[in-house]
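A single chain comes next, written as structure tokens; it is the form predicted on its own.
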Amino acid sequence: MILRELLDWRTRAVLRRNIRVYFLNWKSAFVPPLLEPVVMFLAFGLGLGAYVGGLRYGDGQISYLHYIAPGVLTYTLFTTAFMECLYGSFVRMFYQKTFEGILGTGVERVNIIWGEIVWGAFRATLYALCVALVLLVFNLLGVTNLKLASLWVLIPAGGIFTMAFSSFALLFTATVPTIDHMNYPVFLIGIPLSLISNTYFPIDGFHPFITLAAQANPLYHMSRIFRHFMLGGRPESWMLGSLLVLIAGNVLMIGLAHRLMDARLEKES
């Protein structure tokens, strides 16, 4: 039933509403958040990378710049969806009363929840495409030598699995009492999770608990897959396990988000 609501015209209407509002304010909504992954890539990849030697990867070594590029993409997918459905959804629900107004039009709560989940994933995919263009420029300048053709498949697929990150954020949107409490999920969960996921540095050799916990982290598996293909790798058997984790993450997080957000929307309306 929940999947059927995903394709409902009312869900598309909620998504379309968010897209229209976003592009009406694109100068303030688009440029500043986009600059973060670009600055991170320049600062870490070119700046710190000049002082970091080669990193062991597979049977050989790669430069830190080539290691971090896929990490920036997956970091962008995670943080964009997470922040949008954390702060953006809370503001629309609690301060702007947008959800309350939408519910007065015949749209149901499940459509609003789906609309927010898909919107977070859509915005994250849009930012990832922009970061991919930056990487393309570096490829053309000879700074990097990444296999960017794989991104035609990786970014759309990553956008679908990013719905787990949107849903993960909605778990907190549905439970925190005020926007000030968002600092806890951001700094205690979101940022550490996005960094300790093979994004900006390898976690192999860390404490066994961290290594084991990473196996249940969809971002860790997405980062591994992106890096493998962007560095010219071919499909391997370990990817099946990673895909299963990504699928399970989507199913679990989306289900929990619907349950908790439905209760919060009923309370707020």
Second form
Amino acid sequence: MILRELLDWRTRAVLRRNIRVYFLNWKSAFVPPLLEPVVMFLAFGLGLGAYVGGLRYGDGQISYLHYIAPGVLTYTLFTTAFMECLYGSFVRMFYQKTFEGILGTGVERVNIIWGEIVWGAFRATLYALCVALVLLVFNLLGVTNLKLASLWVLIPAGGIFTMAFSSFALLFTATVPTIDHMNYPVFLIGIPLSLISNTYFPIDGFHPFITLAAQANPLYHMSRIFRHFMLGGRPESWMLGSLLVLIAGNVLMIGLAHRLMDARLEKES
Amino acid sequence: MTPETGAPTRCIGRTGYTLEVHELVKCFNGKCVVDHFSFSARPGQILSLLGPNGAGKSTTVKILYGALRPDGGRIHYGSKDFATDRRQLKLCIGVCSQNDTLDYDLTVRGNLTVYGSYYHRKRREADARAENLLSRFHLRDYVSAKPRILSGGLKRRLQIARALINEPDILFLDEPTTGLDPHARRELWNLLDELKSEGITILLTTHYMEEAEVLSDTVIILDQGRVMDRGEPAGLIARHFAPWALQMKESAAVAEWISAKGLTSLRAYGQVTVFGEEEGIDSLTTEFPKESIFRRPSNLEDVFIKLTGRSL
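Same protein, different condition: the form predicted on its own was shown, now please give the form predicted in complex with the partner chain.
Complete assembly follows, chain above in first position.
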């Protein structure tokens, strides 16, 4: 029932509204995602990377810049979707009363929730494309030697699994009383999750509890798959397990987000 | 395709729906704010729910357009049950809620056209309808502006125009004139009158007595979720009071005079209001020449005070 609503015209209408607003402010919308990865690569990849030297990866060694490039890409997917559905959705629901207005039309609560989940993932995918563009420039300049052709598949697939991150954020949007309380999910959950995700540094040598916890973190699996293919790897059997975690993350988070947001939207209307 | 997921079936049109509500109930934390509420509204009728804050007006409206789930009762639009045909029926409803729900990220025109998409209207169709509404609601000078620059009256006008983007059969207006100056309020009254003449059924909530009296075909007085009385405004007033009222400061002498004359009166907030025929109550002014006496026709506020024991 809920899944069927994903493709309903009502969900598309909510999604189109968000896309339209985003592109109305396209200048401010595209500058940060293009600048942020450049700064990250300069600061971490070239700056810090000069001190770090090489990292052991598989049977060989790679530069730190090559290590974090896929990490920046997946981290972008995570933070963009998470922040959009945390702050953006809360503002639309609580302050702007956008959802209350929409509920007076042919659109239902379930469509608003799907619209927000997909919008978070869509925006994250757009940002990831911007990062990919920056990586392409780095490749062309000879700074990196990444296998970017794989991104044609990785970014859209990553976008789909990013719905788990948008949904995860909606769990907090549905429960926090004010926008000030958003600091808790950001600092207590969002940042720790990104730390145990293999994005900016490997966690293989960490305490077994941390490495075990990372196994349940979809971001960990996503960055692992991205890195593997962007460094020229071929499909391997361990990816099935990662794929299962990503699918389970999507199903669980989307289901929970629908449940909690439905109650909150009724309360707010 | 079924009406549940597919393209919308068009609304019946201005000949159609009678809204019928049976025994509607909604409770929050054990307190029922809508308590077995039943009523019906014919096509082309303005029905007003009149009551103070917390009377259950907005909750009722929110249930009727599907934003809130009722705890009991049935809602029918014509022969269609809202519980089963909700998705189809929602396409035939327009809503102007009490809160300012304008989309501040969009322009004035965008507010109309984007809302068209929430009713599955084709873009060209929504654009044409938006142009029509922009002219009709005198918003043409602001088409490219964001709503934040509009005055309170213009924002309300835009919100009502937006509620009409789908050419609804039934329009819900939840306290549409709250916070407006008298001029803007009267402008809106004229608009509502026009919409009524087009055959749109309008369900209005208000706590302005005058508004309910001027606009409504039927008024339902609500208090704490219960219906206190209902009827056509003039009939409702006539049922409770004689046509004229004299209002003055309460005193023992006045009370004694009223009692002796056997007149109906109402005491509230240190004032006494005496009701009667024009000639019958005019003798009060000669009896108490030093008192400041205000003479006026009986109104809905008198009925409300009588029924609830307090003013709005």
